[in-house]
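The chain below stands alone and is given in structure tokens; this is the form predicted on its own.
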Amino acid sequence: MARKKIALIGGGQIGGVLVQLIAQKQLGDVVLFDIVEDLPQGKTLDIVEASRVDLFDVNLRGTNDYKDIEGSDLVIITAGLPRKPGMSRDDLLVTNAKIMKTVAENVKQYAPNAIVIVISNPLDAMVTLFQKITGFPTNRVIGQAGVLDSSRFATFIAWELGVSVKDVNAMVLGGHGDTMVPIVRYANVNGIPIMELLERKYNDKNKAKEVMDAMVNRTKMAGGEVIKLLKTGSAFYSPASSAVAMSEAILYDEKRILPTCAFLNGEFGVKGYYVGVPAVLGANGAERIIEFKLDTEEQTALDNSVKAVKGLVEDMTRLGF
């Protein structure tokens, strides 16, 4: 059986980690594209020279020519400027929209049958723009955000409770920004509600709520926290790892339910926009949306997040994209 072909657009920090993780997991042959001459060639050469050590046997190639992505089964896009300290995701809109336009035109030309995962920020706007330019079916164009945001939320919960993060289930909905919506009511440790465990720990409902509110806020600001610490860039390992989880679900047709920036057609009261929701990921991309009932507070928070996404899309349209 022929190996899948995976194209990575953008050879920066996330792109480099993606090559390494995909190679180590042997998900397929990789083409890493970047406009910077010799950069993708150098990164792929460095990684492939560890193939004997890490025991992987796939083909890795760096290129500055979009034609080399021809026939790719899966495309992961990280191209664009990363956020810097003091910069919001929205500040990136104009610059990264120009970059995404070029990327979309070339993916449409050379990999018209690919499933596409976008990581570039501002995420919800970039996924929308890519799909608009390519005209690809919406199930084949998705964004990575919810897997990462949910992992961050679960990590903070595990630290607070002193349990293994492997047993924490937590989910974040909405746009990938400060208005994202961590769903507290459904968060659990192997089925035990998080709030029940926090209330037992502190023997005080108000204290438990205060602690949870702090974790929710930290989740919303987690990307900015990393940026502040790094000073010269943004998170790269965790976004790459999250995209690989989505890639495995697609390439192996796992039917995993993962929080995904997916196109909504009435689900959760949203029609015609890309928003983070639980989706079944398989061989056909985002195969279906998993809708569930939100309480009034959760729905209000999601509506507010969708409003922010709509604002970004409107700004992008006003600017001619």
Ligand code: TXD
The other form holds:
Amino acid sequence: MARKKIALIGGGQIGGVLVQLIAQKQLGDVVLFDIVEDLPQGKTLDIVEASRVDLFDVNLRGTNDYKDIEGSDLVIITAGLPRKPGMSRDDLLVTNAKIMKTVAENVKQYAPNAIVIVISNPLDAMVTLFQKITGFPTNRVIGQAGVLDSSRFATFIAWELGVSVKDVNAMVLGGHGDTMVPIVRYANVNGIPIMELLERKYNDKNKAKEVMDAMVNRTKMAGGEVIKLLKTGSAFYSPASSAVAMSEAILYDEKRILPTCAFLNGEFGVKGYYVGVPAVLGANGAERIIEFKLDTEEQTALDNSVKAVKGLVEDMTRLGF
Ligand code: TXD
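Please could you give me the other form, the form predicted together with the named molecule, since above is the form predicted on its own?
Now the full complex is given, and it begins with the chain already shown.
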């Protein structure tokens, strides 16, 4: 079987880690595209020179020419500016929409059959714009946010309970913004509900709720917390890992159920918008949305998050994108 071809559009912080992870896991041959001259060439050269040490054997190529992404099976897009301290993801809308427009036009031309994972912010709007410009079927255009947001939530829960993060299952739905919706009711440690474990730990229902609320809030603000510490940009290791997990599910046709920014056609009461929901990821991209019943509070929170996504998409349309 021929190796898969993976194009990475954007050779910045996330793009660089993506190349390294994809190479180490030998998921396929990589073409790293950036508009900055020599940057993607330098990064791929640096990473490939570790191939003897890391024992991987795939082709890594940096380029400033879109033609080199021709025929890619998978495209991951990180092109666009990241946030600086004090900025919201939405502040990036105009700048990144302009960038996404050229990216989409070129991916449409050179990799018309690819499955595409968008990472650039504001995530939900950028996925929407990419799909609109390319006209690719919606199952082939998805966004990465929920895998990371859920991993952040799981990390905080593991720390709080003093258990291995490997045993924590927690999911975050909704848009990739401050209105995202961590689902507390189904969060568990190897099947044991988190709230029960917290109530046992504190022997106090109110205290348990307070602790959970704090973890939920930290999850929602987790991107900003990293930015405040880094000062010069936003998280990049964990977003890259998250996109790689999605890529593996697609390339190996794993049918994993991962929180994915996917196009909804009535699921969860949402029609015609990209929002974070559990989706089956396999060889055909987002093959299926996994719907489940939300309680009133969760549905209200999701509706509120969808409202924020809609607002952003409308702003984008008003601005001519
Ligand atoms: O979970 C998530 N979805 C995210 C998303 C988590 C963290 C950060 N997230 C967003 O990803 C972030 O807000 C940004 O919008 C993107 C990329 O973040 P990264 O940290 O990698 O940003 P960099 O280091 O600035 O890299 C962006 C690269 C940089 O090398 C630019 O030269 C390039 O994008 N760039 C372009 N590439 C191709 N085409 C065009 N037009 C272009 N313009 C800039």
